[in-house]
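Single chain ahead, written as structure tokens, the form predicted alone.
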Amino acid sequence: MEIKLKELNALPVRTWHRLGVNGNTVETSADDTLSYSVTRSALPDIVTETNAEELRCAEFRTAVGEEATEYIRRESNAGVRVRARRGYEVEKPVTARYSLRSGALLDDNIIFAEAGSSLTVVLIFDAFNGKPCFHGGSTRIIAENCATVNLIQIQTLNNASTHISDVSAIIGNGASVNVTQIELGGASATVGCHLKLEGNTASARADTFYFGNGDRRLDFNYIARHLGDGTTSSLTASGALFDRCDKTYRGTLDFIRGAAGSKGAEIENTLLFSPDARNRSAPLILCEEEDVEGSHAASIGKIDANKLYYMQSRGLSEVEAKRLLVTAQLETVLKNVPGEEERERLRDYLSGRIKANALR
């Protein structure tokens, strides 16, 4: 199976093509036969299954791109489709863990939180053998008035696999959507998130952690579109790049006319452990409204040699010192992941990746 998708993660307003941040193309292949296992949590009584027909009037926008999301939804062979009942707080997270062995997994996910409800969904994607697999995911979220949706996506695919994930949310009056994405595996990861703050006082947060080594290609596109009065958004990304990893991060705050009193912030922190690693960042603020606040900050650079020396003088090896610095970044997003067992798995996974990278 050959897969080619163009115009992925397009920057909302294009810049010079030579900068390499306008968009992305994915070309890959996977076995024709899909083989995977999935473990799902049982749905609580106050959560029901839903379907795409209930979203037919919703105007979703995609960050990854229409071609990719249409392909994933048309060819989907998996997915979580849940609806939280009005006014109920769902205490236990709805979880689906996919373990790929071969082929292309395409999951079309729908999360619908009725007014005043609260729901957490955890999606985990693994591939443990060495076969090249493809994962494409599309997740659509509706958070009605005063509802809260927490989405956690964790990707630990093998080094031969390709990963694409698109999240699109519509957020109502006083509602909140919080997205946590942890990108640790795969040969290529293309991730997009479009947060549409449609209602007044709506809020959105996107927290991302990434790890890149070898020749991995990481491509991110996050958009917070403010339409309602007094809306707030926060886009944060942190991670580490080793070897010849190529990473692009786009973060856009888009204030539409009428979004008076809205605030948005984007922050990026990247640790560079190799002179051959390539980092490109494209922070963008679009504004049609005067009474708004938008800010962006980025900290991108090599580890301070004095800091490494100090840590080594206290008994840590160079590998241990680097592991400590990187895992400290991971901890900032692990607080959003429910379950200490899963948090410990991610710590061990990242530590193993760093150690293996040092021994190559």
Given for the second form:
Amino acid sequence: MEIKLKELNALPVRTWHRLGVNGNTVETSADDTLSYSVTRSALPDIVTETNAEELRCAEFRTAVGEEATEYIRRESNAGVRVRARRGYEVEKPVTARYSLRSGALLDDNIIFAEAGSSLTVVLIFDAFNGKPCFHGGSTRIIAENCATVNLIQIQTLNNASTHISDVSAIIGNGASVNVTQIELGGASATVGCHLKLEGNTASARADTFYFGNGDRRLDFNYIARHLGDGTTSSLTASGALFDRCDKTYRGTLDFIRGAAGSKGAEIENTLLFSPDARNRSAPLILCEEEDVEGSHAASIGKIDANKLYYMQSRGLSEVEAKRLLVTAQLETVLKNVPGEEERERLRDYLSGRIKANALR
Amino acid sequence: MSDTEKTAGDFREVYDRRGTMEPDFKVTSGLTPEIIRTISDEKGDPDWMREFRLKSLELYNTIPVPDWGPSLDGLNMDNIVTYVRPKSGMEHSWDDVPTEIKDTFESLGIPEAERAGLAGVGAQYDSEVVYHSVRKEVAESGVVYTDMDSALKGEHSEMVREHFMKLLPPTEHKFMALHGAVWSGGSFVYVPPNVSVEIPLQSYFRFNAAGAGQFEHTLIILDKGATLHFIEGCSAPKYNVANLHAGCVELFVGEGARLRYSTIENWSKNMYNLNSKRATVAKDGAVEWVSGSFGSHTSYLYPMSILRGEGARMEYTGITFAGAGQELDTGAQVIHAAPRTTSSITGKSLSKDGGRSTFRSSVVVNRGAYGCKTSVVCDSLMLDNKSRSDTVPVIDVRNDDVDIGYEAKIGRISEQAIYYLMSRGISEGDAKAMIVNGFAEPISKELPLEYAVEMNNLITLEMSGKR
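Moving on from the form predicted alone, kindly provide the form predicted together with its partner chain as a structure.
After this comes the whole thing, all chains and molecules, with the earlier chain placed first.
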């Protein structure tokens, strides 16, 4: 099947077209036949299945774009749709691990945390054989008053696959949504996250780690939209680019009039390991409220030569030193991933990728 | 320039003064090949320029209006008169300039500033330069400072032809195509090798006609090792119809040369200011932009520096103040096209009374441009809850040997700071004005004293809400 999706990850305020950050197009193909396996954890008693009907009054906004999310929801063939009951803290994470072999996996996920509940959902996407697969995901989150939702998405698709993921959250009074995205694979990854801080004192955090090598194309769009009083957001993206990898990061703090006392912060750290890699960043602050604090900081460059020299003087090879520095970035998001087994798998996976890259 | 004792209302009165003298000639409104030919005939263009204008018009008709940035819906080119010639020749003595025009420039303080400390002055009124002069000792050092029309036809015509709209060609965007078709006036500067012009040159652009456009062209060429500080000023009275300013500034900075380009834009609030500025900088050369954007209804203004030679550098320091009814979209662009080039962009913006201010920037580091350093810092201050302030920066890095720093902050005036000043007997309004002047200090300290005073007065004017 042929898949062409346009106007993905649109920058909330357009700028010069020649810079190529206003949006993205994905054009790919996948086998007509979907083949995958899924391992899902059993739902605890206090978590029930839910469906899109229960979201009909919610006004979600998408970061990846309407065309893509409508396509994913319309053609959906998988998904985790859970609802945590009011006041309950669900200790055990709800996990779904998809291993693709061929075709297009389109998962439409719904995470509904009733007032005062807390829930962690882990979604893992693998594709180990060399066949090009397509993964398109839409995850809608509602965190009612004082609820907490932790979403962890891990993507280790093979080098021929295409990945699109849209996360859209509505966050109520005193509620919080924490999204962790670890993007390690795929030929192309288009990832968007729209965090709508609707309630007073709502909070949101998006922690992202990416690794790009070969001709991988990474395209991110994070938006924190502050509507309620005293809301807080934090967008952090860290990663490393090797070879001819092309990465675009868009991060927007959007303070709507009335969001008094709100604070937003964004940090981007990119390590560059190749003269042929390309890194584009568009960190926006949009503000129509006087009483807010918004800040951005970015650091983009290669490893500090002194740091590398120090590590080599302690007996580490250059590859090992680079591996340590990149995995140190990974550790900052691994703390959000439940289960030592999965954390160890990701450490090994990333180390293997870095070493394999050095040997090429 | 400006008297510090004047009140905000006095300043407004100076800028709002309307000339009543009928123009010597003007074209009809709109844009047609006939109008372009008429402008060309009136100006006595050489053939190549006439062709250039007509081709630019063709381009204008094919290039769309930008689909990003502030709305331009209120600008109807059918209503814009693109060429208005005042009843004045191009004079070298203020005594020869018609009294009304001279009085306008007197009230703006231009002749006084010239006497006090400028190496040369150019003064444009609507579409034509009415006065141009350069100090004898500066001219004797080989510096050429003249109006563009004289340069186009005089002994520097080949140099003009070689450089004219080469940095900013009519294909760049719709309003550069428009500029190519209808440009008139502006200044030409050439500084020979290793000549340092110790005191600034200034060109001042005064817009008087309602419903008209001003399209001056500034072309500055600094040869190897030369230095220059060029100041550009502009103002216009307020009308109830849209006016358009689509000037073009092209700066060629030679090897080891250094150019500072300072601008205080103070257009009236019916103006669409769609100005374009670009510099190319050779090895070890430097361009420094100092920019204050205060007036206009809508502005698109982002000076670009192309660092073509190894070790070239640029600095941009700018402030934008958007008040009621204004949408000012300003910032800077830089392309690091050579190794070990450095850039520093510092943008400050203020929004008040429903004004909308956007800081927009782009930093591109090309492949092979290794060892580059760049820093972008943007601070925005919201002065009330009716206004809007956006920050839209883009950084595009195409190699790994770079040092990139970016910081942006947005917020309001600290209540503690106001409280502290009020506890020392200062009124709330004055306390806010003091804090805002402090916020603007990194820009004002880069300007000559008289211009820093003018900028502070403009801030006071904006803070008073009397514009």
